[in-house]
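One chain comes next, on its own, written out as structure tokens in the form predicted on its own.
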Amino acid sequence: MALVTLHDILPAARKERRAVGAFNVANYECALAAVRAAEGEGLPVIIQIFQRLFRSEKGRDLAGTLIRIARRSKQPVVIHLDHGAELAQVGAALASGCTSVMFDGSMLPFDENAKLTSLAAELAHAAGATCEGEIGHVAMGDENAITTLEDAVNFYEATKVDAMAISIGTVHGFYKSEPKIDIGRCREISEALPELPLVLHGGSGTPIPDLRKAVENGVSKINIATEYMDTFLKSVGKQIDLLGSKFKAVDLFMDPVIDECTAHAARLLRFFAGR
């Protein structure tokens, strides 16, 4: 199955009312854990590289590692640029072998967002990849801008993206208070665009009942970044405490960390798939 695009996995997920987990990674261990989880569950997975890493050699180097892992996987794996901030990053991700990209113009005026996202989609499609866009704005330490039905429909018509991130009350990072998720708005957009896979950013810590309702109403990709990376960091801390003043080779030190991240990713993949 190996390396695929969003188009290869999300339309079927949408039709079957399930979602695919999309995990942000910044190292080999987290990537390997997510792919092992997918193989163990017999499910596809999306591995994401945050746009910041493409501001240096980190993104290109990591993409090469991820592609190698994906190509030997027994399950479908998408390598995806998360929150591309400029077309140059989209081009760099595609040149590095990513099979999917996101252009995030959600802070721009509608017309500019649609124009740049459309160009990103053209670049992706020319490379045989897929493109995600965002309309409305999912807070990243700022304020949410809930997606309107009119904007969602017009944005899709203008861009023809393969998946569309919408804002329905989730936020990036851990919640500071209980979120209010607008499932009604998700349902309206889903009914207006019945074939388009919707994307939920800010999946970390979102109440499980809300996630399930979102999946039942068109969300086919759920992003997990903070929660997954937090699992990695806490697991590393645990292993350091256990090691104390002793020495252990780094690859052996990381094995239980990989196992813990694998278990965490597997739980999420199962839930998103409705198991």
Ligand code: 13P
Contents of the next structure:
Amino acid sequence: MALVTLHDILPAARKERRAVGAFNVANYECALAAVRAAEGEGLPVIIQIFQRLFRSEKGRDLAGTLIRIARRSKQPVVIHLDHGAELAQVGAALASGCTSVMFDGSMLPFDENAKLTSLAAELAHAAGATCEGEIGHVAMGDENAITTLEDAVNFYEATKVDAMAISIGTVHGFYKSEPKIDIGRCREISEALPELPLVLHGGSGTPIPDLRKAVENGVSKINIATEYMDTFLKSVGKQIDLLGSKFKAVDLFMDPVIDECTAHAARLLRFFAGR
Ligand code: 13P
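Output block for the form predicted in complex with the named molecule, input the form predicted on its own:
Whole complex next, starting from this chain.
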């Protein structure tokens, strides 16, 4: 099945009221675990590279590894640039073989966001890839801006993105207090744009009933970074404790870590698929 775009998997997910898990990965083990989880569950998966990695050689190097893992996968796998900050980064991700990109202009004024996102979408489409944009702003240590219905509709009309991230109360990273998720706004936007896959950023730690309702109301891609990476780091810590003063080759040391990450990703993929 292998390497696909958002267009190959999200419209069907939206129609069937399920979501695909999108896992941020920065290393081989987390990428392999997410794809193994998808294969184990018989479900598609999105593995995404955060834009910071494209500020050095890391993004390109990682994309090469991810493409190899995706190509041999028995399930559809999208390799996606997460939170692309500049058009040059979008170009670099596409040149590295990503099959999908996000351009995040959510901190910019509406017109500028729409203009740059539609240019990113043109670049992506010319490369046979897909593009995600964001309207409203999901906070990453700054202020959340809940997406208005009017902005959502106008943004889609102006950009024709393949998937649209909206802000309905989730935040990036672990929550410091109980989140208030605006399912009503999600429903309004999904009713106005009945075929467009919506994206939920800040999936980590979002209460399960809220995620379920979001999926019932048009969310077809759920981004998970913090809790997945936390599982990886805690699992490495556990293995170091078990090792004590002994030595183990790194590939063998990593095997149980990959297994724990696979179990974590599989649990989320199943849940997002409504199983
Ligand atoms: P979390 O780190 O909260 O899971 O958010 C991930 C995300 O939205 C990546 O774009």
